[in-house]
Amino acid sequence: MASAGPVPDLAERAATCADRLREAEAVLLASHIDADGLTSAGIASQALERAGIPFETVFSKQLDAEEVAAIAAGEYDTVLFTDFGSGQLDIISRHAAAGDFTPVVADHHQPADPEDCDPAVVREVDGYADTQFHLNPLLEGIDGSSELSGAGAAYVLARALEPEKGDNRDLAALAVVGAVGDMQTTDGELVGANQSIVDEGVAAGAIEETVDLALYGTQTRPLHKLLEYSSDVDIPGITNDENGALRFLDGLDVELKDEGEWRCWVDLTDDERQTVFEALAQRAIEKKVRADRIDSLFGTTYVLADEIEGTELRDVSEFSTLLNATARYERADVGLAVCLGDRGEALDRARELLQNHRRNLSQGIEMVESEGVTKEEHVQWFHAGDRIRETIVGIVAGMAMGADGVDRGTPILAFAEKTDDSNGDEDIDGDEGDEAAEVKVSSRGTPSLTRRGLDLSTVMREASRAVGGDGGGHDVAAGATVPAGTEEEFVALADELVGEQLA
């Protein structure tokens, strides 16, 4: 008998989509770019070739009807796509129709209106479109935006693919770093069904799950370093403040370097760990930072237990920024390489582009606060331009939200010019091309703003599609392609929808 997995919801669909993708004589693996893609990806292609199901593997920034019309060109019968899919099955379903291929999706985004599939492959579930192999925690009322990634749902899928010899456990490892790469964790911790997978992982002996300061770049960064970006918790003194944190650091007993390198905080003992702590505590209540911030310095951190110490790919938070660093500069084949274990030539070129990808958002996020957002009643925008790359817009927007004139309270909207750009190496100024005759637009929230009621998922595809283009996403964070010179328009559809949702 098949095990139930991680997830026993949506096992009987798990187990449906995995005898679909063994009877394939062979499978056109197609996944999204970014973080939760590239490893819901690594997840599938390791799953087929355990399972010994032949493949190849595509990935898209975008799946709309043009990149579905080619797939559907193209020479596979039965395609698999991971974290996107459902909300394209309108496009997906007529093609599934025709018979051009059967599609399987492992997804965890919001499905399209079943009235806009075709009724001859999709069925309505909830309100949903469904069809006949489809594993989509919504469809379950599982949560997708916090209780289970697209990388999570690909783990579920891998666990039913499960060769007779062995199992996927140690898969649950890229599965985690997808959850986090999607900023699923609540108050710091990943639940629901991702914290199940976190918990087959650790038995696996993939997984650590420990409590120690929980700040970016714990095992890479300088120690005054980390203390310095702390951009989550703001300690006046230390916080972008260089200096401010040399000399905090140097009133403690805590060697900062080793035989001339910097020290990180995974280079210290217990006893430094702790002095450090007690001293950052002590520091953020003199300077009256709020209790709720100052506890969150310490919580749940996820680490990889075949990862070197010292390395981006040991912490989960690190991995996902440096696959987010490789597909959204056009070299998703790097990303993957480095999910299916490269850790030579793909790793280095990965850690190249995280450096430049590290330079492009500072100097996004550099513009945002000079030039400011435009305030509507419900909403607040910005356009990029070609100055920031639609790949990395709807990060810089995220990261912006709480900056100096960015209201954190209220959605963002973010407009960048729809690029076919590919070297993968250009700066924040560099782009150059044809007049963009789209463009892509990514929102951000909060969950605060969820619990009121937004749903920017609703309104990216409502908005879009009334000004001619289309798009999708999650509650908390959405995107659209727009025809370029619909921006005011969509802005204000978005305005009254966002209005309406937060009444």
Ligand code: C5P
Contents of the next structure:
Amino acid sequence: MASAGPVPDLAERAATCADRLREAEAVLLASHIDADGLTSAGIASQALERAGIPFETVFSKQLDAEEVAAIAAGEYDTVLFTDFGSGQLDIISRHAAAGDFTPVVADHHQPADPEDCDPAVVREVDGYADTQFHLNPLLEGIDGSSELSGAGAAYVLARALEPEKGDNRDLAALAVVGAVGDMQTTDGELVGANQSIVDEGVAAGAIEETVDLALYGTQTRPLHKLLEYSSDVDIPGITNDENGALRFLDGLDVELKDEGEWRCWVDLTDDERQTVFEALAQRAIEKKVRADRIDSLFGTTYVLADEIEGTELRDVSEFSTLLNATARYERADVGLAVCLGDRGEALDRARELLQNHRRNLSQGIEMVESEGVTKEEHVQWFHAGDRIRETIVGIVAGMAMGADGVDRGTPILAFAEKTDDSNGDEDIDGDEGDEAAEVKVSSRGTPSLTRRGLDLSTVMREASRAVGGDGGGHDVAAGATVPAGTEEEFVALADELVGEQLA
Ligand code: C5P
Ligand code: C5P
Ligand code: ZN
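Return one more block: the form predicted in complex with the ligand, after the form predicted alone shown previously.
The complete assembly is shown below, putting the previous chain first.
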């Protein structure tokens, strides 16, 4: 009998799912196309492999009725969904009830409404749809947006799938990349079930948890660039000011280059780090930066012990960005290969894609800053048209929270035209899309808004359904697809729903 695993409350569900997978002749593994979805697939595929269960992996940017139908039409009797599946139990349950396949779901999104599902295979738990093989933290009172990611759920399953003499704790490294990629940290730290996974990874020697400068890019950004881009903590004269950052560093006793190469934070000695850190804090105090912001400059960081220092893979946050740069651009195969350990061709390709992703993100933010957002009573929104890819508009919306002209105290909605994948090669249904034009909507809130009652998942689902679309997600971050032309009506409905939630 297996141990309780990293998250005891989920042990029984994990064991049930693992037993079902072991019974399968072969498994279709279907996962989502973001950092969390890729790491979920990376974990699940290694666990299946080690357990000797044959499988094939596919990715989808959105599991809709057509995609589930395409899966049902395929030859697999057992389908493992990771990082999605719970929210689509309405569709999935109908196929399951019809005997098309048996779903095994490891997810952390809000499950569908049980009333929309086939009662033959779904029952209600805490208002959510539940099914026989279903591993989701929300069903056990664990928060799916801050305490366990899709990769975390896949990890819990992987631990339950371990062969007798196996040890899947090394996979905790990917689980932490997924959680950080899904922005699950609270004040810079992973908490709850995520922390239990970190602990297992540390014990297994896969993860190092340290206290360090908590800016993005300590592994790969030249020092002055690291400081220039420190937009989470706005330090006047340094943040968004390359020359200012260089002048600040010039005043310190720290070499900026080594044999002609810019040095990064990881290249500094402990003394040099101390020097920079103290001067930075000093400057922030002089410039009257809020104390809690200054505190946040220093915090917990998660490092992958087996990765080479100074690479994107070493720091979990940089790793997750690298993965988003692949799968959100129809190259999930590249990201998955990196998750599975390819440090050659796939990593090179991922790095090229990363340059492109970075450029797109900064252009996206520039667009929002220069054109601004439209303010309604309870929400603010912008429409990117075809200028931001629908697969990254949610990231831009999240980054825009706190940008110039965007109010952090108001949920943001962001529209972008849906473009059907030009190369449908990794799309499950491979549709080339001459369907009616659709628009993607992403929404982002903040923890202080969710504490006041904001639940964007419900807002996205209800407002989109009212205009003929569909959506879901988490309380703090959710998305939907709506028919083109319904945006105004959608905004009005969302505004009303948010108003009710925050009343
Ligand atoms: O589909 P999935 O769950 O993987 O995506 C979660 C999304 O929610 C990510 O894009 C992440 O950035 C966003 N998120 C957020 N703030 C949080 C939690 C999640 O923006 N506190
Ligand atoms: O796409 P975006 O990053 O805005 O997605 C935010 C969250 O909402 C993700 O967790 C995503 O899986 C979820 N989502 C969803 N249904 C949609 C669109 C997004 O559940 N149609
Ligand atoms: Zn996720």
